[in-house]
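One chain comes next, on its own, written out as C-alpha cells in the form predicted on its own.
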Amino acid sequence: MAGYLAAHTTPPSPLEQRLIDETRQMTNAGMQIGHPQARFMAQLTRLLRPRLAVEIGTFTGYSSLVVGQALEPGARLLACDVSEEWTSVARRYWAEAGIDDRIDLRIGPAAETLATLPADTRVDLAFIDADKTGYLAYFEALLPLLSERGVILVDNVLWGGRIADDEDQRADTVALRAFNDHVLGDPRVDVALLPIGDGLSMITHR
C-alpha cells in the first residue's frame, strides 16, 4: 500500500530528488521524511498561505525545502536545528532553489530558539520533527503563538507501529505515547493523526 500511495502522489521535482537520493547516502537517512508527506506539506503551505512557517527539526532540508518554495512572496520560515553538518546540506539546496532567503536557519536547542521570540509572534504553519522526548514541550511554546487558522504538524507519531506496543518502554516510544495522549485530551486543540508516512498529527485551535 505504500508503494501505491508513493505512486500516486506527485513525484519529486528533480532538484528535490537529488536532495533524496543524497541524504539516502547518510548515516541518519531514515530520519528524511517520505516524499508523500513532503507533497501534502507542500498543497497545505499552498492552501494555508503562511506568513510564518516554524520549523523544529531541519535534518537536510526536505521538508524545509517543499514549504520553502510553497511559501508566498514576504513569508518567511524559521528553520531549527542543531546540526550545521546536516542543515550545510540543507543550506545548498535552499540556495539552488533560490529559496535561501527565504529561510532562517537558528542552529541550537530549538526550545531557546523559541523562547527569544516576541509573545505577539504569529505561526501560521508549524512542523515538529526532532527529538521525541522534546515534542511536548515544543507543542506547548508553540501552542500560544499559533494564529487563529494555524496548524501545528507532528512527524512519527505512530513510530513504526511501537506506539501501540505497550512491551516497548524505550524512551523515544513512551514520550511520543504521552504526547498522543496529551493532545487528544487537551481541550484547547483538535488533533486529526493521518496515516501519513510515520504518523502525522495536525493540531489546530478548538
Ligand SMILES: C[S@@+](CC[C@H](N)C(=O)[O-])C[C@H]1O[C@@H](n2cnc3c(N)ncnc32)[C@H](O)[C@@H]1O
Second form
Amino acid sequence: MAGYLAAHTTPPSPLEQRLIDETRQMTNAGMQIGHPQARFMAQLTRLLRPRLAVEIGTFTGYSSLVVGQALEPGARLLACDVSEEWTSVARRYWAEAGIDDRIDLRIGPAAETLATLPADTRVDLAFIDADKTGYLAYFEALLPLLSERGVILVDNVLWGGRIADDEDQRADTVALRAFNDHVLGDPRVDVALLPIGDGLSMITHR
Ligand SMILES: C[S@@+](CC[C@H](N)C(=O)[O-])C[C@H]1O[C@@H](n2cnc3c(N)ncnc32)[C@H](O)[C@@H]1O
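Let's compare: the form predicted on its own is above, so bring in the form predicted together with this ligand.
Every component of the complex follows; first up is the chain already shown.
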C-alpha cells in the first residue's frame, strides 16, 4: 500500500529528487521524510500561508526545502538543527532553489534556540522532527507561540508500529508514547494522528 500511495502522490521535483538521491547515499538516510509526507506538508503550507514557520530537525533539508518553496514572499522559516555537516547539504539545495534568503538556520540544541524567541513571536506552522526525548519540551515551548489558526506537525508518532508494542521500553519509544498520551489529554489542543509516513500528528488549538 505504501508503494501505491507514493506512486499516486505528485512526485518530487527534479531538484527534490536529487536531494533524495544524495541523502540516500548517507548512513543516516532513514531520517529523511518520505515524499508523500513532503507533498502533504507543501500543500498544507500553501493552504496555511504561514508568515513564520519553525522546523525542529532539518537534517539534509528535504522538509525545509518543500516548506520553504511553498512560503509566500516575505515569510520566514526558522530551521533548527545541531549538525553543521548535515545542514550544509540542506544549504546547497536551498541556494539552488533560490530560497536561502527566507530560511534562518540556527545550529544548536533546538530547546535553546526556541528559548531565544521573544514571547510575542507568532508561529503559524511548526514541524517537530528531531530527538524524540525532546518532543514534549518542543511542544510546550511552541504552543504558547502558536497563532490562533496555527498548526504543529509532529513526525514519527507511530515509530514503525513500536508505539503500540508495550514490550518496547526503549527511551525513544517511551518518550513518543508519553508525548502522544500527553497531547491527547491536553485540553488546550486537538490532535489528528495521520497514518502518513511514520505517523504524523497534526495539532491545533482547541
Ligand atoms: C529525523 S532528522 C530530520 C529530518 C528532516 N526533517 C528531513 O526532512 O530530512 C532529525 C534531525 O534532528 C537533529 N537533532 C537531533 N537532536 C537535536 C536537538 N537537540 N536540537 C536540534 N536538532 C536536533 C539531527 O541532527 C537530525 O538532523
